[in-house]
Structure formats: structure tokens, C-alpha cells
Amino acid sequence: MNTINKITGILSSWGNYFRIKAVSYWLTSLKIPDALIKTAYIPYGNGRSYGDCALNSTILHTTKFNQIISFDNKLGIIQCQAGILLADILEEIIPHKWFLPVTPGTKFITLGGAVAADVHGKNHHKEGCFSTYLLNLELLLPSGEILQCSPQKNAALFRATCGGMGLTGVIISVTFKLKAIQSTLISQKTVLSNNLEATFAAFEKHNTATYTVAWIDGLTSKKQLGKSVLFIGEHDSQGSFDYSSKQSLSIPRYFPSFVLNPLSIKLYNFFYFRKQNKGIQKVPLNTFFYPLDAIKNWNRIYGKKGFIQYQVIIPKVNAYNGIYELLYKIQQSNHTPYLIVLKLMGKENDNYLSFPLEGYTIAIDFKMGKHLLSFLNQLDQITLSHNGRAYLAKDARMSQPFFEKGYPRLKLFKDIRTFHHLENLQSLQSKRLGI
């Protein structure tokens, strides 16, 4: 018998910008609750979705389906449960000296999360994407049918499901490889850069680094616009395998309105530069690679209202010039960034929606306001000028002309799902994108 859990509520996105009601049914066994055989639904992971790619009038959780299945910690491979956290995993194979192979700016997303988005981390340039370790991941159709899948096995699907942001069918388990390290700690090299030539001429010197990630500060004059701390990482040989995902902080309420403001980011952004220790530093793990997971509800800083996380990528021969439009279109606006992330990515994979390509992503969080949604579409004309696309892991706004100019693969992707029979997977992002 199929056990159906059923709760109607609000739901919101990560950003907080999306607020709906829902009618959600959790996932208890290795078949689809049977009120959905005839309904639009999406899955659902731990809600850390920016955007709408993860909401719908109905969803179906899968966190429930969160146990390790196995686990073998001599050759380093892993099989979830698709609900799992990435959280849960580290807690499990950091201390027999193992780490994901790629990890996001969070832990506390789902496996199932990590690879509908495909995700990437410091590391794409030399590492590529999540999927690139996956041996196999088994897919629930909404016929109820359960699919094996990988690069050898229904690879259109697994190509398609990978960066497919949950289209293609509710990922059950995922099988993968994972990365050796002899210590929690990471070797963090520091460098500033007064204005984005230097970032770049950075970046690029450092392009055989493991990891390497920048912060910039937007909120600079011209001449130092890309004024930046560019973060150069490798995983330390000695040091203890102590680890714990804990939270310290909390924020237990939303911020008001004016807490966030031009003036109290400018000089957050002045003192967080003069801070920085140029050199090499020991660090935690999760100091380097998690640092906003140590304050829980990090999100609702921004305030009721929520915030808009800009991502897209320009290919590496027209990076400097497009990032440099964007940046110096942010500056002569009345739009505050909040936050600016900068990474150096390599080459793009044969996944038919994934995000990443060879050039430079760059990550700007503003703060919902008036006019923000149109001012943003601005921005989506200067990285199209350029042959950008933006992240739908991150997207709540973009139309479906950028989408569809940024994504030439979108075809294959539709094939899949109309061959599979998948159009009762639907979530806002797909309804206003037209996928």
C-alpha cells in the first residue's frame, strides 16, 4: 500500500522572492503517490532553490528517501539515496578520508538537488561538474517506471537529467565517485586585485589551482571597478579529520528593509578587504568551501521582499569585456549588489542543460526592489551580446527568448521528454520558460 502524505501551505523559494500555496505529497515509497498520476507535480528537495525551478502548485518531496545504501571506503564509491543532504554525506565519508568530488556554495541541498542542477564548484575549471563522477542514477517515470541511467545506459536520459532540474522524472538513488583527502583542512592562498584587469591576469595565473573562487566588491569607482579577493585552494596533507556541519548562527526573523543599504555594504565591502591576509592560511573545510552555511536562515537577512541571485557565464574570449559591461552597468545604477562571486570554468559537458561552458561565471545578489526585475533584463541583453546564458539553478525572472538563445541543446531536451512521456513534470521555471 502507498502511504500518502498530504499537507496545502505556503512555500516559498531560497530567495524568498516566490511565495505560493502548495499542495505537497512526500515520496515513501518507490512509486508516485497515486493523486499525482494525473497532475502537474515537481520534485522537491530541501528548498535551497533560488528561483522557481522547484516550485509548483503541486510538488512531491523527496527527503524522506534519505538513507546512505552503500558505501564502499577503499575504492571512494557511494550510493544515496536521492533526499539525502550533501551535509549527511561529508558526515559520513570525511572521516574515512573522503570528499566530494564537486561541491556548491552549500551542503545542505539534496543529492537529487545537486545533480538535476548539475551543479559546479571553485574546482569546474579543472574538475568539471557534478555529473562527471555519477556512475549511475535510477529515475522514476511518472508512468511509475523505474529506469537505470547513465553514460553508458539510457545515456539521452541520463544526459538530459543531469542539469534537467527535475524534468525528467524524480531521481531515486544516485551512485558516484568521490575525491581523496589526507586532512579537513584546506591551504588557502590569498591575493587582492584593485580592478578586474588584475583579477582576471590573477585568475589566470593561478588556472592550475584546484580551487580558486573570487569576491568582488561592487561598490568601487570606475577605476577600481572588479576590485576584488581572489581565494586560491588546495587540500592541506596534515591536519585531523574532525568535522561537524553544525550551524553556529541563526537569524530568526527577516531583516527590516533598511539594515541592507548602499552605505552599510560599502563599508561591510571596505573592511572585509583591508581584513584579508595575503599569503597562505590553513583553513577549515567548511570555512572555504561553506562559509554562509554557518548562519542558519542566512536568507532572510535580505528582508521580507527577498532577493534575486544574477547568474550567467560568458565564454572566455568575450569574459573581460562582458563582465566588465556588467559591472559597470550595475555601478551607474540605483541597484545595490550585495554580493558579486567570480570562478573560472572549463570546458562545457555533453548534458543538454547544464549550465557551465570555458569562460567566467559571475553571481550578483540584489536585493528585490522596484524596478530590479526590468533593470535585470539589461543585464540579460549585455550577456547575450556577449554569448552568455544564465544558471537555471539560480533563475526566478529570465524570459524564455534569453533562455532559449542561451541553451542550443533545448531540442534534445524536449525530444526526451516527449519520447519518456514526462509532461506531467512541471514547475513554474518550465511553465514560464517553455520547456
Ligand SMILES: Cc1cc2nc3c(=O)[nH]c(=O)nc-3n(C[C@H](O)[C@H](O)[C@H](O)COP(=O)(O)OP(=O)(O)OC[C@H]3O[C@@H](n4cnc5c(N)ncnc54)[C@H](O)[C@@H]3O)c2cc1C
Given for the second form:
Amino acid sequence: MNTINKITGILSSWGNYFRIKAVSYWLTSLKIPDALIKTAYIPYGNGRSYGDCALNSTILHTTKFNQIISFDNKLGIIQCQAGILLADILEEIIPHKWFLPVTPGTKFITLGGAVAADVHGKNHHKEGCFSTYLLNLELLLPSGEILQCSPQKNAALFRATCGGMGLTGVIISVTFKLKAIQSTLISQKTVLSNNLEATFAAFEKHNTATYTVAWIDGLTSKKQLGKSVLFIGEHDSQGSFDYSSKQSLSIPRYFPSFVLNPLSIKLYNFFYFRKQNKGIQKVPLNTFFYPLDAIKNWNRIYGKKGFIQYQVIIPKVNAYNGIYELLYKIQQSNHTPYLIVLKLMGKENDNYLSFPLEGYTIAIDFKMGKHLLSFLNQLDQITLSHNGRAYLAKDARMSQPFFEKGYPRLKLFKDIRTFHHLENLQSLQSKRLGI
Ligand SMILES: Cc1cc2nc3c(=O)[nH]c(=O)nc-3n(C[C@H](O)[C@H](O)[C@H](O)COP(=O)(O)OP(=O)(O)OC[C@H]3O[C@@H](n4cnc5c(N)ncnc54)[C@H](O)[C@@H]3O)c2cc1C
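Alt. form predicted together with the named molecule, vs. the form predicted alone above:
Complete assembly follows, chain above in first position.
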């Protein structure tokens, strides 16, 4: 039976910059709700994308479609319904000594959201995107047809769906390979660098490590631009399998906007960078992969107007200059970068709209404020002049020309949409970008 609930209310995504009135339906069976047959809608996972890729006036929620269908704990192959959270998959697989092959910086996303954004982790330079590990996915088209997709079967639709931001159908189940681990501890090495050149040198020196990520202090002098702490991680070879996804701290309501200001973040950065121990430590998996998950609703710190994360990637040959220019432009402006993360990325895959390419990606959080949008357009010019592009899962504002220049396989993606009659699948983002 097709038991679908319907609710009208205000919906947002992680950045809280967009707040829209939407009619929400829930996927609870293998059928598109009748009300959506002639309506434009977009699948919604757990709303951890930052901008408007999961927003529209009609939404199809997937989180009630959240069961593990099968788990071969000998081979490390799992099939789940797409609305399950990565956090719930971890609870199931870790006691059997398996981990996710690729994980983003939060475990509170759905499996469908992981595929639709083709997420990357701290291991992209060595192990690629989430889609690398997919054996199959089942896709429910607006016509009601269900197609099996993999690199071998319906390959073009598979390439469009991984990274396709929900615009090719509703992913209903995903089968993928897990990664064997020997403990839930991570052997973490910390390297402090005093400027961007040293940060890049540290990344390159450790480019054979499995996981690397740098947190950059965005409030330094020009001389120290790009000062960072680089975390390098490997799964430890021994230890327990203790694990819990529970969050103990929470921010119950939005902070007043004056709380987060350049002075408070300067103080925070000062203590954060001072407290880092150089050398090697064993840290729990949650600490290494999901530091921001420790506080539920941390996005409320930015106040009611929300925030924007500017995440772009720049090919390796241009990466140092491009990222230096971005950081310098920000330093010269009155827009405060509250959080900056830098990652080394490996080879581009064959998917039509996946974000990563061989180079460096930088993600910068800005509190929403006066003139921020026009300032970000200026950052786009720098990104573009270094042949970079922005990440759709974080985007809330890029222009269509900027998007089109960054994604040369867009035409293949659009052809797939036309071929399978997917015009009903629309988000605020897809309309803005003319996808
Ligand atoms: C703290 C934090 C850290 C993050 N770190 C990273 C990171 O390191 N690397 C990275 O790559 N991303 C990262 N992200 C982004 C996040 O992984 C992606 O935005 C992800 O897509 C969110 O999944 P979701 O389930 O919340 O989906 P939503 O935000 O609800 O939706 C995202 C997109 O997926 C589509 N979608 C969702 N479910 C389905 C489905 N079943 N079928 C078809 N389409 C679907 C939606 O239409 C939308 O286009 C981070 C986000 C946060 C909040």
C-alpha cells in the first residue's frame, strides 16, 4: 500500500539561508505519490546540503525509507534503502569490523544524499568518491519505472545519478562495498604550518597517507596567510570496536547574531591552534572524521539569517596561486571566514556532475550578511581564472555561467534528463542554474 503523509510547512537546509514554504510528501513504498505525477518536486534526504539543491515548493522526503536490506558481513557488502543515515549504517557495520569506504565530515546524511552528491572524504586523493564503491543502485523514475543502475547496467544513467543532485530520479536502494578496519581508533599525526606554502608542502609530503585534511586560520596577518593544522590519519591496527553515533551536546536555539564575530573567532582560533599537539596520537573515529557532529544543530551558531559555505576546487597546477588569491581577497575584505577547510583531491571520475578533480578544494563558511553575495561573485572570478568550480551540495547562489564553465559534461547530463523524461525533478538550484 502506498501510505504517504503530506505536510505543508517551512523547510530549510543546513545553511539556513533559504527558508521556503513547501509541501512535503514521504516516500514509504516503491511508488511515487499520486499527487506528484504532474508536479515538479525534488527528493530530500536529511537536509545536510547547505544551499537549495534539496529545496523546492514540493518535496519528497526519503528518511522513512531507511532499512538495511542485506548485509554480508564476511564480504563487506551491504544493501540499504536510500533514506537510511550513514550514522545508522555505522552502528550496524562497525561491530563486524567494517567502515564506510568514503565518508563526508558528517555522518548525519542519508545514503541517497551521499550518492546524489557523490560525496568525498579526507581520502579522496587516494580512494576517490563514494560512487567508486557502488555495485548497484535502484532508481525510481517519475514515470514510476524502477531501473537498476551500475557502471555496467544503464551506465549513462548511473554516471548522471552519482553527483546528479536528485535530478535523475529517486534513489531507493544502494548496494556498496565496505572497508575493513581493525579498530575504531585512528592513528592521527598533526602538523602545524605557518603559511600556505608550508601547508601545501605538508600535504604533498603526506600524499601517500590515507586521510588528510587541514583547518586553516582565516584571521592571520598577510605573512601567515594559509597558516594551518594538518591532520593525517590511518586506521589503527589494534584496539576495540567501541562506537556510538549519539550526540550529547546541542544548541537549542539560534544564537543572536552578535555572538559570532571576528573577535570571538580570533580568540577561538588562537586557542584552537595552540592546543594542537604535534606528533602522533590515537583518537576515536568520531573525533577524527566527524568533529562537527559533536554538537547537534551547530549551524544555529550563525543566527537566524544563516550562513553560506563557499566550496570550490582548483586543479593542481593552479591550486596554490588560486587558493592564495582567494584567501588574500578574503583577508582584504570585511567578510569574516569563520571556518576554513582545505583538502587534497585525486583524479576526477567519469560522472557527469561529480565535484572532485585532481587538485585542492577549499571550503569557507561565511555568516550571511550585507554584500556577501556580491563578494562571493568576486571570489567566483578568482576561481574561474584558475579553472576551478564550485560544489553543488554546498552552493546557494552561484550563477548559471559560472556553473556551466565549471562542468563541461553538463550537456551529457541534460541529454539523460531529456531521454528519460525527468523534467518533473526540479530544485530551486536546478532552476537557477538552468539544469
Ligand atoms: C557538517 C557537514 C560536513 C560535510 N562534509 C562533507 C564532506 O566532507 N564531503 C562532501 O562531499 N560533502 C560534505 N557535506 C555535504 C553533504 O555530505 C551532502 O550535502 C549530502 O548530499 C547531504 O545528504 P542529505 O541526506 O542530507 O541530503 P539533502 O541535503 O537532503 O539532499 C542533497 C541532495 O541529494 C538529493 N537526494 C537526497 N536523497 C536522495 C535520493 N534518495 N534520491 C535522489 N536524490 C536524493 C537531493 O535532491 C539533493 O539534491 C557536509 C555537510 C555537513 C552539514
